[in-house]
Structure formats: structure tokens, C-alpha cells
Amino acid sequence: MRYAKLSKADFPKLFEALKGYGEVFAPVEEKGKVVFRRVENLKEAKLEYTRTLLPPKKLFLPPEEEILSFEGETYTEKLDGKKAVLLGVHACDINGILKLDRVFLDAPRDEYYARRRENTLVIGLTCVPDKYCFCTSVGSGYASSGFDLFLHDLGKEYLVRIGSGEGYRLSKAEYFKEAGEAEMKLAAKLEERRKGRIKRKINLAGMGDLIETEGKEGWEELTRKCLACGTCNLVCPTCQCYDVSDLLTLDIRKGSRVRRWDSCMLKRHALVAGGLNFRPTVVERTLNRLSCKVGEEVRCVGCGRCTVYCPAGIDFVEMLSTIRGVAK
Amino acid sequence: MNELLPRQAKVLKVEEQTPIEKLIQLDASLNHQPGQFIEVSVAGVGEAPISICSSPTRKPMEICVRKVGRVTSALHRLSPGDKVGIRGPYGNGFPMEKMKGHDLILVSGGLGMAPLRGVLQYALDHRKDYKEILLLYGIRDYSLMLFKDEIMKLMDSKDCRVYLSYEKEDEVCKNLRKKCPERVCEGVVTKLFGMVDLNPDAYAVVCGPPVMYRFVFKEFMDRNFPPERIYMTMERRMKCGIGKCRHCVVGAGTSMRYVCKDGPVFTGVDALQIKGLIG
């Protein structure tokens, strides 16, 4: 890894350079929530924040996008070549992007996701954890890759880790200075302090087996409050499910094929034509969701969104602790 | 290459198989494996996964479509000369090479005959490479039998031993049973297991409605048939066909698979390990 430092006073200069690259999306406070939104000015961004409502995956896999247009039976692809910058992404969310990369960039790769990923710079930033964060238990409290630059807040300046060729080119600007031992040691100390503030712990050893063997009564109790609304999926940085539908113009000659985020908690997720539903109840759907997140592999990045935004107040960590039999 | 972009295929022929199923010939050559599927698009209606029901040794490629939803209803409205969009082939298919030198036991119920027809055609076209070929086919009644001419011809041939079960007796079925009582009976497909000797060295190839698998699997297990020699092809909701949209995911805990990418063909060992795979 290469390192540099950037004075906070010079951050607007970096911001201008980023704007020169493409549209900049940054965390912005809106109606009490923080969301990634396009910004023109660094002042609009809220750089010290805990978590955005939606994870940054929306830049690579939009909630809704037209993938094809058609006229008759001739299909034309709608690929986007727009350059963009995602500024202020936390380690958990960068790790979430890396997990989605494995889905959408593995062969056969998803061209829509791949193009956006290639055309988007990711500028990481140290986070402000709260009591719902548990990234340190799922190995995503630190981002080793998946960014172009990562900024560690040292108070008056940032220690910058350089993670790509594009990041290296940016760091050659005159306002980037060489980072020395003092900044490195301070960054390590602050990183340790930040991790110490993440009190929430989850033990995932053998979790897949426990999920698989949990009894029927246990599942019914666990899912009793669940509204099957799918909010947990929509706010999850690693949920990948999407649905596809065709939309027609009124003359029914032309149209577009559109894909949208889908949710495995919704009743029709596993419904096939003819009416057979392979996951008809909320119990089966929750079993599937938990298996997907922490069963076969750890796809959860510990951001806490599913717990924070669950309208029924279901706590993801508590649910897994109950399955383990260690809940308070 | 954009995997989600369909290419055009011309409809060559549309043939009614049963009141709810049509055989559609497409001008396409995909070099597929029996058991693989394609995503078929009707612009403005959508896309649906349909298994290829012909062997790669036979041209043109054919799909057998049951009218059950919006896309399949649109496919039923096609005429020769019309165009559809196709992507694929997807999925693993049946291991035709690996099964060479062994008996084949094909077990199918209803529309499950469609993907197995590709296996059957392939084996008949490489007849020397396989030993005995047994087909156990369960239908509701004769009107719903798929590939009638082909199956009836096979019943009289030495290349393949056909066993037939039907749930509702009609004239044709009654006559068949009278003519050949050791191979035709009334009941569901599992009843046919009482009529055959299972060679433990054989490979089983199974396809039918989702409810059928656990009963067929039990018949094999009750006879100590090795689970690793059973190949079953599964139906699930498959939207993308390439392991991205995750609708078709099966299993729980540590064993999860995509039916579209890791399947649709799974073994009996998978059935033992993947929760809910065969119900």
C-alpha cells in the first residue's frame, strides 16, 4: 500500500479534482437521515456520519434501471458509461461492495454493474460507529481493498491510503504530502480507538449449522413479529436479488426491459407460474435470508441497517443470538 | 458480451402436443447438453426459463412449453416465422459422458418428460455407448402424454424398455395395459418401480413435478440404489439464469445452491444435503 497525507484545508481541492473525474455522490443529511446524493459542493456533504439509509450499492445496481429496449423482437442494450465518484464510503460498505463484486463480476459478469464499477471512483472514509455496528465481528471493520483512496481522519488532516492506479494519479497533486511515521502511528491509534467503540459482538462460528437445525417452534417465535416487508433487504449492502419486467409503450410496438431490486422476504419471491411457491411462509423466507447472510458464508458486513430500519423492531444480532441459545 | 441481451431465433414449427403443451422448433444451434435450459423472451411480455427438450444430436432445437403463465401463454400464440429472443444454454445438464457404459433409468412424470426426451434422444443416437435404457413415465391420461408417436414407437422397439403408468384410465391406456401388463399399470410413476429390477450399476435420470421427487427418491433409497448415481433436474423461479438474481436459490444453513447455475441437475447426494431440495 502507498500512503499520503492531505490537509483538511486542501480537501476542497481534492473535491474539485474528483468533480473533474465525474459526478460526485456523497453522504448528505436529508430529513434526519443520511443518504448518498449527488453534490456540487463539498459543504453539502456530511462527512462525519454513522450510516446512510441505503448502502452505496445503489450507484452500481440502481433500485430500478432499464437494461434493454426493444422494438418488435429486436433488443438493444442500454449500457451506461457515465463516470462518477462515490465519496465518503465506510469500511463496512466497501466490504459490502466487494461481496457484490463477487456476484456481479464473476463470470458471466453483469455488464451493467461492471461498467458502473469500472467508471466509479470509491473514496473511503473512517466512520462514526454507534451501538448497532458490529463490523468487527464479521471481518469488515477495515477495508484492505475495494477503494481508490481511503481517508483516515486524523483531526486536522487525513492519512490517505492509495488503492488503485486512479488513486495514485490523484495523489500526485501538489496538495498531497508524504505521510510519515507520526501520521501512521496516529492513524493506527485512532483506528484502534474507533474499533473499541464497536461494542456489539456476534459469534458466527457454526452459525450455518445452527440455522439449518433450528426447530419449527423456534422459527415461528423468531419470525412472529416480522411483517415480511422486505426493508431489511432493501437497506442491506450485500442483497443482490433483482426482478425483471417488460414495459410497453401504448402502441405496444416498443418497450423496455427493466430490472428492480427484489426482496427474498416478499411472498412472491420464489413463486413460479402455475402458483407453486417454494418459500410460502415467512419462516421459510427468514431461514433463506439468514442462510444467505451468515450461513453458507459470511455475507453480512455488520452495518446494522437491517436492525435500525426494521419497522417491527427485529434485531438481526439478537435473532442470531437466540438461535445460538445465548440471547439475553 | 452482455449475457442479458437475447439474440433472435426464428420459430420454425409449432405443434400441439397436448391441450396445454406445445412443441416449438427454433432455428438455433446452441451445442447444449441434455438437461440445460434457455431463457426465452417475448418482447413486452417477459422472459421465462424453458428446458431444451431435444438432444444436441438432433436439429433443429426444440422446446416443449406448458401454458401456465404470461410468457408461456405468449409462446403458445407463436406461429412459424415469428421470432423470439433466447439466451443460454444455461445450467449444468445431465452428464451424458459419465453415464456411458451403464444402464440408464429414466423416471419422468408429466412435463418432466420434456428434458428427459433430450437424454433419451442422445442415448438412442449413441445407442452402443449405453447398456439397457429403461423409461418409467407417469402420465395423468393418454391425452396428456407428451411425444406420443415417439413413445409409442419406443414401446415396440428393442432399443429402450418403456414402462408407463397413468392416473386416469382411458381407452388407449386400457388397451396398452391389456397388451403389456408387465410394463403398464394404473397409478403414479412410483408404482412402476415394482416392475423393474434396479441395477445398482445404473444411472438414474429423474424429472417431474416438484412433489414427485421425494417419493421417487425414496423408492431408490428403499432399494439401496446409490444416491450419487441419481440425477434429478429441478424447477425453481429462474429469472436471470446465471446466478445473479437469486430467486432460484435452494437450501439452508451451510448448503445453498443456485438451481440455474449449480443445477438444474442435482444428485441424490445433493438431495440428502441441501435442505428442501426435494421437499
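Take the two forms, superpose them, and find the largest set of C-alpha atoms that agree within 1.5 Å; that set is the rigid core. Residue numbers count along the first chain shown, from 1. If you're wondering where the values come from, they're calculated on a predicted model, not measured in any experiment. What changes on going to the form predicted alone:
Residue displacement note: D251 has its CA displaced by at least 2 Å between these two forms (rigid core superposed).
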The other form holds:
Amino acid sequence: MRYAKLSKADFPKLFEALKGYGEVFAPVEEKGKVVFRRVENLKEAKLEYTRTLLPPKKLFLPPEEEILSFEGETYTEKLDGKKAVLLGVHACDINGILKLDRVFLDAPRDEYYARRRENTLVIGLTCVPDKYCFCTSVGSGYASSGFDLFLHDLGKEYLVRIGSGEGYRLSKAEYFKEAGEAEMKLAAKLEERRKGRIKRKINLAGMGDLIETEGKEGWEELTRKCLACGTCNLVCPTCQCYDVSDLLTLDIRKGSRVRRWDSCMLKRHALVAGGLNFRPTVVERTLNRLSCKVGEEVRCVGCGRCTVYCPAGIDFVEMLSTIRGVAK
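Switch from the form predicted together with the partner chain, shown above, to the form predicted alone and output its structure.
If you are looking for partners or other molecules, they are not here, because only the chain is given.
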């Protein structure tokens, strides 16, 4: 890992360099929520924030996209080759992207995701945690890879970790300076202080076994408030389920194939031919979701979005804590 430092007064110069690479998407405050959207000016960005409404995965896996169109016997794939920059991504979301990489970049490779991932620079930034964050309990509070540059806020300047060849190229600009021992020690001290602000803890040891082996007794009460709306899936940085539909003209000569995000909490998600459904109840769908997030592999990154944005007020950590308590 290489290191540098960047004065905040010189951040606009880096921003202009990033614009020279591609479209820049950064956290922006809109109607009281922070969202990633394209920005033309650094002043539009809100760099000190806790979490965005939707995770940055929407840049690599859009909520809805046309993946091909066809006319007669000819079809055209809609592969995105535009270069882009994701600016201001927190460690938990970078770790979420790495988990998606394993799904979409391992064989069979998803070319639509892969093209966007390869053409996008990721610029990480230290976060402002709140009471819903529990990233340190799931090992996502620090990003060791998955970024081109990672900026640690030191007050008047940033300590910059360089995570890729493109990041190294950017760091060769004259406004980047060599980082010394003082900056390294200050960054480590501030990182410990930031982690100390993350008070929420959860013990996931054996949680997958508890979910898999416990009977359904008590689960009705546990899921009683759930509206099965799928919001928890939509705001999750690591949910990757999608549906594919063909939209045809009446003469079926033309059409397009569209991919949309899907949700395992929706009843139709497990609907199969003949009208059968292998997860017809909210309890069964909740068991499936929890197994996916904290089962054999921990795929939760502790961002807290599913709790913050749940319209029924269901707290993910409290739910898991209840499961552990019931099992004792």
C-alpha cells in the first residue's frame, strides 16, 4: 500500500482530475436524505455524511436496465462503456461492493456489471457513524481493498491510501504530497476514535446455525410487524437478486430484455410454475433473508440501512439479538 497526503484546499484540483476521467457521482443531500448522484461541482457534494438512501451498488447494478434489444433475428446487447467515478464511498459500502464482485465477476461473469466496475474509479472516504452502524461487528468498518484512493479526514488535509494503478497515477499530481509518520499516527488515532463511536455490537457466532436449526416457534411474533414490502432488500448494499422480463411488440418482431432488482421478501419471488410457492409466508421469507445475510457466510456489512429505512420500524440487530436470546 502506498500513502500520500492531500490538502483540503487542493481537493478541487483532484475533483477536476476525476472529472477528466469520467462522470463523477458523489453523495448529495436531497430532501433530507443523502443520495449518490452525478455532480458537476464539488460544492454540490456532501462529504460528511452517515449513509446514503441507496447504496452505491446502483451505479454497477441499476435498479432497472435494458440489457438487450432485438428485431427479428437480430439482437443488440446494451453494454455500458462509459467511464465514471464514485466519490465519497464509505468503508462498509466498499466492502459491500467487494461482496457483489464475488457474485458478478466470478464465473459466470456478468458482463453488464463487469463493464461498469472496470470503468469506474472508487474514491473512499471516512464516515460519520451513528447509533445504527454496526460495521465493526461484521468486519466491514475498514476497507483494505476495493478502492482506487481512500481519503482519511485529518482535519485540514487527508491521508490518502492508494489502492490501484489508476489511483497511483492520480497521486502523481503535484498537489499530492508525501505522507510522513505524523500523518500516519494521526490517521490511526482518528480511526480508533471513529470506531469508538460505533457503539452497536452484535455477536454473530453460530447465528447461521441458530437460524437454521431453531423451530418456527416465536418467529410469527418476531415477524409480526413486517409488511413484506422489500425495502430492506432495496437499500441493502449486498442484495443481488434481480428479475428479467422480455417486453415485446404486439407482432413480437421487436422487443427488449429488461433487468430489474427483485426482493426475496416479496411473495411472488418464490412463485414457480403451477402457482406453487416455496416461501409463501413472511416467516419463511424472513428466515431465508437472515440466512443469506448472516448464515454460513456473513454478507451483511453493518451499514444500518435496513433498520433506518424499514417502514415498520423493524430493527435488524434487535431481531438477531432476539433470535440469540430465544435460543439460550
